[in-house]
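Next up: just one chain, as structure tokens, the form predicted alone.
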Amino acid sequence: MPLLQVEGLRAGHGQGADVLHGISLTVAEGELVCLIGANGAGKTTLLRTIMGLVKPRAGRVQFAGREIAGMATASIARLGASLVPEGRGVFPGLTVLDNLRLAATPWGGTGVALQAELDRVFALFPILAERRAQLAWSLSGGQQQMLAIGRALVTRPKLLLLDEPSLGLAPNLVEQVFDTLAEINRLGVSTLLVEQNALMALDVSHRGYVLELGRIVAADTAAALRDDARVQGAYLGG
């Protein structure tokens, strides 16, 4: 059974029309899977529905062998899913270290030491180790994105969901972030990546899905999608 299995998922916002129209996808243990598509395709809504922030109207979402459609977000997080939202969402008035510690509060009272998780984050992002006492608002955009990813990692996720991690970053930082995502995946964290930089996303992914107007219109290995003429024309600049 896949780690994450979405079947026939329909969802929307409030009383409005559906944004997702029967989405089905899977993420296996150890996979890095990307979801590409234009603005307004429903990518963020899909991640938010998986995490319980948007209530599904139909369909199934199974994670780690359990049905989670309609489950509270905190309960889904405790099962091992962690979302890095678009816009980073760090706590600007807290230090880097306190942002990381706060993310670990759901299991911090269990007697499990946090230092190993902090060491892993600081090994992946040495600049955060240097600036652990610095307030998050004073970090650059790239450093805030690193902090957002690091904050997700201290929760010990089985599945990492990322929403547009390259948004607003300089090209050299985009490459650094994607290299780190590949390394996180090599460490055993399954990943579902939503990203408008389709070429970079496909370069680091095992498989990919193309989402258009709330529907999956293509699904294949990352290599096959890179070579697909339609995907090239629509998302890869030729």
The other form holds:
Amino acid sequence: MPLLQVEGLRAGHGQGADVLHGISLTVAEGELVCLIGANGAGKTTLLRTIMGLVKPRAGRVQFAGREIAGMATASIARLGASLVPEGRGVFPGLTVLDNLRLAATPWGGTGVALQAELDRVFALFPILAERRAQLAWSLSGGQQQMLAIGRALVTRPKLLLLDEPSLGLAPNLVEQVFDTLAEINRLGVSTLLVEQNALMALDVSHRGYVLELGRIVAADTAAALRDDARVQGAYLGG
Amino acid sequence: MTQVLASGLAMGCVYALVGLSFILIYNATHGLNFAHGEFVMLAGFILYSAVDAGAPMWLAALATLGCMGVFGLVFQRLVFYPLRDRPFLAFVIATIGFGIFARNLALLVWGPNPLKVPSFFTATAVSLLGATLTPEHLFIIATTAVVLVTQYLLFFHTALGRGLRATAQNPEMAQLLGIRQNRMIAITFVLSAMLAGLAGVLVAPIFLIDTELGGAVILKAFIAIIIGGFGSIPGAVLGGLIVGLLEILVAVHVSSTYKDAIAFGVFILVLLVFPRGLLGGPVEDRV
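Write the structure block of the form predicted in complex with its partner chain for the protein whose form predicted alone appears above.
Every component of the complex follows; first up is the chain already shown.
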């Protein structure tokens, strides 16, 4: 049984038409899976539906052996799924340290255990240790992305979901972020990565899915997708 | 003069408590609670009933705060929760309706005649630094100071406070981190109702309690909130103190008949110079 199993998922916003037309995908324990697709394909909606921010209209979402479709977002988070949303979602008026400490909520972490998690994040992103007392809005875009990823790690996730972590970052930072994601995955955190930057995403992933207009149109290993002529034409610039 | 300042500060503290408790709800839900004045009024009536039933003043005050906490929870459940996914105007209108309901309920239960509760103190005056002051005013100032420090510690040095601030700043992200938004909002309503109730308990002995008690206080608290910068908690406190002091200074030195008119005039002037209030800051920095 994979860690995350999505089957026939349909969802849309408000009273609007379906954005997702029956999505099925899996993420196994320890895997790094990427989801690539153009703007408006439904990538963000898919992540938000998995996390319960958008209510599914049909289909099943199973996570860590539990049916989570229809569950409250906070409960899904407490089961160990952690989304780093597009735009990062740092709390601008909280300090870097408070942003991180807050993330221990799912496992009720305090004291030594929490400090150990913070130290891990600070080891991964030393700049955050330096800026721990600063309010989060005063960080640069790249630092905010590090804070968002670091914060997701403090939740002790079984599954990390990332929505466009490269968005708005300088190219050298993008590389650094992807290297870090690969490292986090090597440490044992299963990851579902949504990216427009398909080449970068496929480089670090084990497997990938291609999403077009709310449907999965291709699913394969990352290497195979990189060599696929259709994927190359549409997403890899030739 | 010291006495005038003390009484102005005391009223300012009451406006500050009402204003900041109003803003707590606004920050957590983006809802405007137009029944907030009625929270103050209800606390006054409950205090009266407790005293009337024979409770000593301190016990009556604690019982009132307890009742207000429960009331905040019930209010959240009945008035806010069913409308939480509707446009924010639905909640605003529901609170206006609740305000009318609460005033008329109070009229039925406690009658139309203004009621009086005894003072917290037996002494009518205390000497401090050569000035003769009313103990009531000093008590209001001291209590408010303690409450503000407690609230600061709660919000900035506890996990609950972090959760409350995070929910106010970005509710969706807070949920993604496992924070139960409905619980945070319920706690906010409880805190807010208790603070508004405290304001009612503090003013009850120096005012008469009737159905207009809330209206008198909430109007000034609104001015305080807006002068201070809408959404800012330090702003609500600063604004409250300014309004309280201004009101009394104008009444003593200029005209007590026109004190409200002059207070509103100054309010308009402040907004002309600081359109977002004193501590409102530019739009993009608001969090």
